[in-house]
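In the block that follows, a single chain appears as structure tokens, in the form predicted on its own.
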Amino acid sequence: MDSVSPIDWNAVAADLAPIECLADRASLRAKSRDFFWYSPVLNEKLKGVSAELVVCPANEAELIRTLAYCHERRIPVTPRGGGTGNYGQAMPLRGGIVLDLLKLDRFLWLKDGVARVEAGLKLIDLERHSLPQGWELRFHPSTRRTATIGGFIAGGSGGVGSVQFGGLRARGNVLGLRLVTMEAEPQALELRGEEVMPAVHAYGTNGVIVELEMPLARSWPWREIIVSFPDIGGAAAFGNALCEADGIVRKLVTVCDWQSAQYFRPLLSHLKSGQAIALCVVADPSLEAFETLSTAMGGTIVFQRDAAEADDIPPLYEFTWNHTTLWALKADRSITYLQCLFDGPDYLDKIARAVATFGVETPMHLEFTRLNGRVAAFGLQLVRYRNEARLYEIIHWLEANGCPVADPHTYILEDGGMKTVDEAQLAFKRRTDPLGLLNPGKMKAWSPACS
């Protein structure tokens, strides 16, 4: 990857003082990386990427001063939260400065189920403030214990709770945000409603999010439950039925075949070898109805506990979403994964066709969600990686069979999800980052001609 022209980085750090700056090798390496190595394709492309300096502003004033300084000197800036992304969202392709936002971590207020927080606040710390008042996040990634709210909004899409509330781009899931522009005189913009959308899942390419206003959900006493099924078809049918059971309050419905579940080492003593499983989180008052449904559909409950219990088994959500791949990689570094959508009235048939076509080559992992008011499932299936050509053969088959793929093997914003240029997002970048200095190299639509 390209780097900026020679710069005296010690002088930069001195100029920015007393803002904390890190230039030691260990910090530069740690703050320049995420979980890009989930992908063997990205691992080859990004393993040498590094910033020249990490800058850690403690407040908005220090952040604005940093951005103005970098704009004047044409220094690239890559915003970073907890660094829990999977495809290089916060990796500095053009070198320069990584802007570490972890010090912007204040919980500002909570009123009537709406929280106002700074972007560097970790999700688990947000809920430490909200849960005693009876509120929790509507949904969160499986990295709840390490991810920041700003990083989730800028680089994520959905997670635990999406089975009830959909994803980040669903109307009403982000009420407002405060964003600082990358200009000679950086501006702090307050965006509300539909105005926030160009900054959601934009990798920080069009402004640095400093505050967020998020609607929360009433908290429930939750139970973690694993149900075993003879095969993936039965488990997927149960997942669909559970999501359609309007009277059952659920937060998580994850389905894995045995080829995926075999990697969940802390759970193995509870699982039936060779069987598919559904990992679920349901509210205590729904337990009886849940048990009745699982029995009626041929399932056997093999594990159950209060979600608040602490023991030697991690929270059940840490076996779901992108943590599923992490468990597999702990055992076999040759494994990678995909991200596709099984949608439409025949989505269970699409899942069955994918399983029949690829079998053990792509162990099936499903995350059930709500999408435009309907039940759907994201396929985060594992892949027993052979080579890049075979990987894209699988991707092309899925897309040709009505299963769009959000490619996790690219760091390009548009190629990873939308596959098309978001004109509103591009127009917003022209306004907020006219020189293209924020996280450069990530937006396909941006070119020097755009500035």
The other form holds:
Protein chains: 2
Amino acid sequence: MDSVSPIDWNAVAADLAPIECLADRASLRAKSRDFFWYSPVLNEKLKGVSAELVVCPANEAELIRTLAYCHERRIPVTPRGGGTGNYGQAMPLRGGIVLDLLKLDRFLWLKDGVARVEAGLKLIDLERHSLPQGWELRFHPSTRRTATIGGFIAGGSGGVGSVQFGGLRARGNVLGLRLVTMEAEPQALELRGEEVMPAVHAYGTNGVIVELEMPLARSWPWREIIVSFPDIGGAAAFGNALCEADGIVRKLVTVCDWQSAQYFRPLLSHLKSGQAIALCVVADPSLEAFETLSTAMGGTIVFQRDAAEADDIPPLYEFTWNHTTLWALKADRSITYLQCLFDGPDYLDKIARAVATFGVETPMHLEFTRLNGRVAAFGLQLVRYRNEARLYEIIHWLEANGCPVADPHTYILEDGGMKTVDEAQLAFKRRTDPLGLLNPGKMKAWSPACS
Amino acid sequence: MDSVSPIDWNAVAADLAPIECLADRASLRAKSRDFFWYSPVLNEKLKGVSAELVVCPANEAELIRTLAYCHERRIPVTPRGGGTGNYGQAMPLRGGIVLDLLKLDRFLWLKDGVARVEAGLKLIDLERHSLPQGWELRFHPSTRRTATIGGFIAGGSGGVGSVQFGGLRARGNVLGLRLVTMEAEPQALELRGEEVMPAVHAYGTNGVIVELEMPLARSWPWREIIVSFPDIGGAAAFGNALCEADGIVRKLVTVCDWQSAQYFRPLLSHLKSGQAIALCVVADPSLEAFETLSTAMGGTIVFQRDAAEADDIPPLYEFTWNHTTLWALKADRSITYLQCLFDGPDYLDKIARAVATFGVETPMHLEFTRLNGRVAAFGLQLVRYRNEARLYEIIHWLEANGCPVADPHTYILEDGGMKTVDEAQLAFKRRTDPLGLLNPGKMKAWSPACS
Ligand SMILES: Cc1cc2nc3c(=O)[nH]c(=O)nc-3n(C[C@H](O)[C@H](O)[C@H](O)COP(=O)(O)OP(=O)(O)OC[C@H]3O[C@@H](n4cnc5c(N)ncnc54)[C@H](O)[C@@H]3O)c2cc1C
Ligand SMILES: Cc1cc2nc3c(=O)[nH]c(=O)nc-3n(C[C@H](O)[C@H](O)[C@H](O)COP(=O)(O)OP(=O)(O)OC[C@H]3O[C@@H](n4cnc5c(N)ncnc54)[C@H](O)[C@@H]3O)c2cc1C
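I've shown you the form predicted on its own. Could you give me the structure of the form predicted together with a further copy of the same chain?
Once more the chain from above appears, this time first in line as the rest of the complex follows.
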């Protein structure tokens, strides 16, 4: 599978008609790239990657026709939603076809807090349908305005709301999905419950997700608040206390030291130079208790707004999760980032030790979350990048100090979060993509011999 | 204050007219008692307690008139809601007047998830107003159908829903209250935020609550489920796993061994004799994940129903919290119970040790809860009562083994849960009830010298 035999891409497009195909240079470039350039390591490795053709099926039938055609001709196919992945997940390493799923964007139904939608539906459009009925996503990546639900399930992990509901891997957060296999006669499989797991965070290597059944959350009237603290220790302690306050309903608890907050240009007029901040989204009825807690812990509220209010400052969540890094990158292209987990009864100590050890080299950024019923924090530290060796020195220090790293500098599925081969995922791929044509090069455990 | 000078109660009733007063024997008895007889210790001590007059103010003005009148004549006043307390909280130890608050039952307003109500409103009626608007109580005692919101705040602690929102003491679960003081000119005080705390769980000793501002929760379509397990260890492990499953929305997780479940008469045809059970209330969209988890952990679902479905089996929550004891007492009046906390990283071990030590003498009953962001369980074990000495032997064993007991065999505020004097509560009483006329005999720290 390492090279693709010469193919006449105009003929492919003609064969696939009336399915929309794009072959112009601009489309090929735009649809072959994601936010891989967050990582200097990936930037170096992936900058030349390009598809030969972008195919945009409008429904499942067109999708099946496309996959059957590609299977017959052994053409690699890389599914793509909004293209906001930031480890090159959606980049076609072996060329071939990028399968643009944005036209599969129907909102199918909503009943008793469960939504059935097509995979290419943007998260913001999903909520445009559900919010008027009183339901919202349990959690969403900070790319809510651009990412698709299929791309989130296949390439993401958690986000705004995970402080209440955990992440995609927590039991019960994806109820079912419909997936099309890469075979001579592609099958549409309906998976439910635990069966969905092999396809969650699999980078589309073991099937193309066409529909999703997502459990939603009752929507609340939310408020956005920023609290300022003299130092990162105080802000982190507040983040923890807020998560431990069972009576305060919260959707987002992000903590940044000044080193990372200084890049939040649209917020700067509200921030106190040199101070750490907590960016929070809290339910309206919890506002008073929130204020009391923040004052008691030495914080000062410097910004407050109804989450629904529109003005020239973007939604607060667009300064959190992987957006934090984006603000820094806008100002300084030499910056990159890490993803680690601060967990366990001493997780605040672990944070303090990381801060003490690396100081301004890794501006601190924490996302509080719920993990197996406990409070924990993801570290999405910025890194003032020197070179790859130093980057891995920091990673190794973190791992040696009890903070597992989900390496964002690799496009290899197993090297990112899980570290070990996911046997269920691999077994599932044997069944759904026996020729290894789906997003090839991403699943390390896979080799042609697997089939 | 230890004795009340002879008073002509007919004259008092005449003076208070047109405020409704009850002086007939049946009313006096009914309104002077609560569920104190749960405890053989309290039953012995309190069975003779009676008020001389029941006064039923219909609004705040009538209440103020009543309190001013009683203050002038030094008449003890014991506030009363539904009378479902089970430590004699609402029993007039020094006689005098029982202040029946059931007529203060207006639902004032509901806005953005916050309800303002009068204190005598029954919980079921509060939700009758809020549910059609999509909101429900964050948690309620299992006496939802009979208790008042004021009685819950003044005499309760937590209940169905605490597994999600913690208890009344968790910051943010009571937003504000209006309270009338016991002075020559009774004042109506508006307390907000932390200020409410001295009046929460104070047994009405430091003011009469007239209005409450309660933060609600978004309502869900709920399902009631009972899962059967071979033994209590398996059921408790399941309870814990369910609480750690961040993606499963749950409102109630109760675990009973067969020794306590055998008394659930209306459920018996569904239960497997000899097995432990978990009684759960779970959101509809979480049902599949719940089923998978229970099967994976060796459980069998033996009962399932929409929480809204009415049939001859009472709501599942009426087998939980302090209702569990009630079912046992219906069958065997010699049974009583305990209230302890199983907390900390080894809380399941503590439960196992208590089971191993006391066996069938203390049939196990667990209520899972959230406490400062963690999962924990209250033990509301039944006790096959032998005598007071043995009861306190068990209590001391529990405390010595790291399981603090909130003694339900005392009507003394401080001896119940908190153990130490709550200085804020005492200070507040000095201000709101300088003569010590409100529910006298309940607050140990109080003595006339305090005033
Ligand atoms: C600024 C920024 C902020 C971010 N914040 C977060 C965050 O908070 N949380 C988080 O988890 N991630 C975050 N990410 C990563 C990324 O945005 C999310 O994973 C996002 O949900 C991806 O959605 P997408 O539609 O853009 O997917 P894409 O990038 O298009 O695809 C992601 C992966 O899924 C595969 N895929 C896409 N659609 C399908 C399908 N229908 N069937 C099978 N496979 C498919 C692709 O092949 C690719 O491997 C962030 C990224 C950026 C750049
Ligand atoms: C079967 C059963 C199950 C129970 N389950 C639970 C449970 O799940 N959780 C729980 O916390 N408790 C529970 N309890 C205890 C009790 O039901 C609750 O505390 C309940 O909320 C009390 O409400 P009530 O209106 O009956 O109050 P009452 O019993 O009338 O009064 C309780 C206390 O509050 C005072 N009081 C009442 N109204 C006011 C007011 N307006 N202002 C000032 N003081 C006032 C009274 O003087 C008394 O001290 C249970 C009891 C029983 C018998």
